[in-house]
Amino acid sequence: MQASRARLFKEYKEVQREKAVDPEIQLICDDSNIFKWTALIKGPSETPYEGGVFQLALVVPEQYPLQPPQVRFLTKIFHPNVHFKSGEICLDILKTAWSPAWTLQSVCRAIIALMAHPEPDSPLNCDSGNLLRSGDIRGYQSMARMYTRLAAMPKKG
């Protein structure tokens, strides 16, 4: 547990230093528990998620970095690789392809990349995956845009 704590403190310091370097990702450590983090990520440009800010919950195991963090969307998102109700994310680096070289920041980067390049062949959201697999890009994009507007954009006045 000491090794994971030391690693997380190191990552925390890096996050504080690099805030201006990576404006798409804001990582916030829970004040009372270094194993609980929140991330705010900006929807990638030229995607239906553009303009949205999505909140993620990161729970880091005591075996970190040998085991991956559990990451899920708290903000509703219409995406084939995200479970609509639980926010669970289907991403190989969070499961079998994890490496201790990954950091919480790079995990967030990978999630942003997944948002821009969905994998409809391994869907957690079958409705979204089916739209893409059947070639209905327009249907998928309009649903994703609608949920981005409803859940991930600041309410006006």
The other form holds:
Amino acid sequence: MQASRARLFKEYKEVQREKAVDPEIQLICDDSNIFKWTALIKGPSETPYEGGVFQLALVVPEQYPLQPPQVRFLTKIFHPNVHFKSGEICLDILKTAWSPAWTLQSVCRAIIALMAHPEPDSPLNCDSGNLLRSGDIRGYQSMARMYTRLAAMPKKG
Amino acid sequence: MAMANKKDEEGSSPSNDFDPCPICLGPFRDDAYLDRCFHKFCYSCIVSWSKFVANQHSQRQLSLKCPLCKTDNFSVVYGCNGDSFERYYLNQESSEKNFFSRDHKYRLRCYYREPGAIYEKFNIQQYWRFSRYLQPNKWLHLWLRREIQALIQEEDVEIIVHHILGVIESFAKMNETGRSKGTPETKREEFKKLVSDAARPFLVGRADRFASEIELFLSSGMNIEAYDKVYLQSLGISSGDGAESNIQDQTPAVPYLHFFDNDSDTD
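Let's see the other form, the form predicted together with the partner chain, since the form predicted alone is already up.
Every chain and every other molecule in the complex is listed next, the one we just looked at coming first.
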């Protein structure tokens, strides 16, 4: 518990310092609980998520960094590896391939990379996975772009 | 090395060359290296990670993937002081060695050093002259257990402790009844020979020093806590705050300073 707190505090300081360095990621720590974080990540360019800002909820376990944080999308996203309703993310480093050398910041980077490189063979969102697997790239892209516009961009007018 | 890092951090603005442990993100405490890829971590960080991984698998893990590069490693090399190093094998039972505390470590370290100033601290002659060995020492049992645990790095040493205690008690008894005559010096010799002979099957080359350390502890007449304090002081190590560790770190003769200062990384 103490170790996780100390480490999170170091990450917090690092985040304060690095803010300008990584404009794709904004990590915000809960005011009263260092084990609860929110992240705002920018949809990577040249993907259907471009232009969107996606909100993630990170819940850090007491055993952190021995255990990975639990991360899910709060913003709706159409992506084969993200559960459409719960926002749960299927990403190996958040499960079996976790290493204590990852940080909240690098986890966010990994999620951005996942957005750019979906893995349709282990889908949490079957509709999205099936579109990609059947080769309907246009179908997948237009669906994903639509949801980005609906959920991840500021409302127009 | 740990100090250098700390200085970097405190000194100029947190600079980019500050190189933290990848697991705790703090300055390295007790440098430890994986044996294949040589990535560096705090000893306690990499060991707790290896235990965590081991607990997640029902089968015994023979190796540990490096958290940085995923290379399979078989042991953690730590305690490098130029002359020697120690190894922690990753395939041992996960519960093993939990008993081995900082205090054990300091006791073991003492045996790597020449018996020095501490032997001047207590009046050993007086101990023998006034036959103070006739009074039982109520801390001896605990002290012996820790000492032997530290030396052989096993948790269950009760049989050896009883054996040594028995030898010491029978020595006292023999002298009490006055059957054994002799000067304080011969008694002293006799005591040390008895104890080191009794300890030799278990401690081998360290048996003689072990006998001297027992004598020293008994002569001090102190409880374990107070004794440790005096002992550490005479080694030039304070168990207190980390402010003094600056001076200590410049004394290369004292390895493992960082075991003794409290986590001074309080920023």
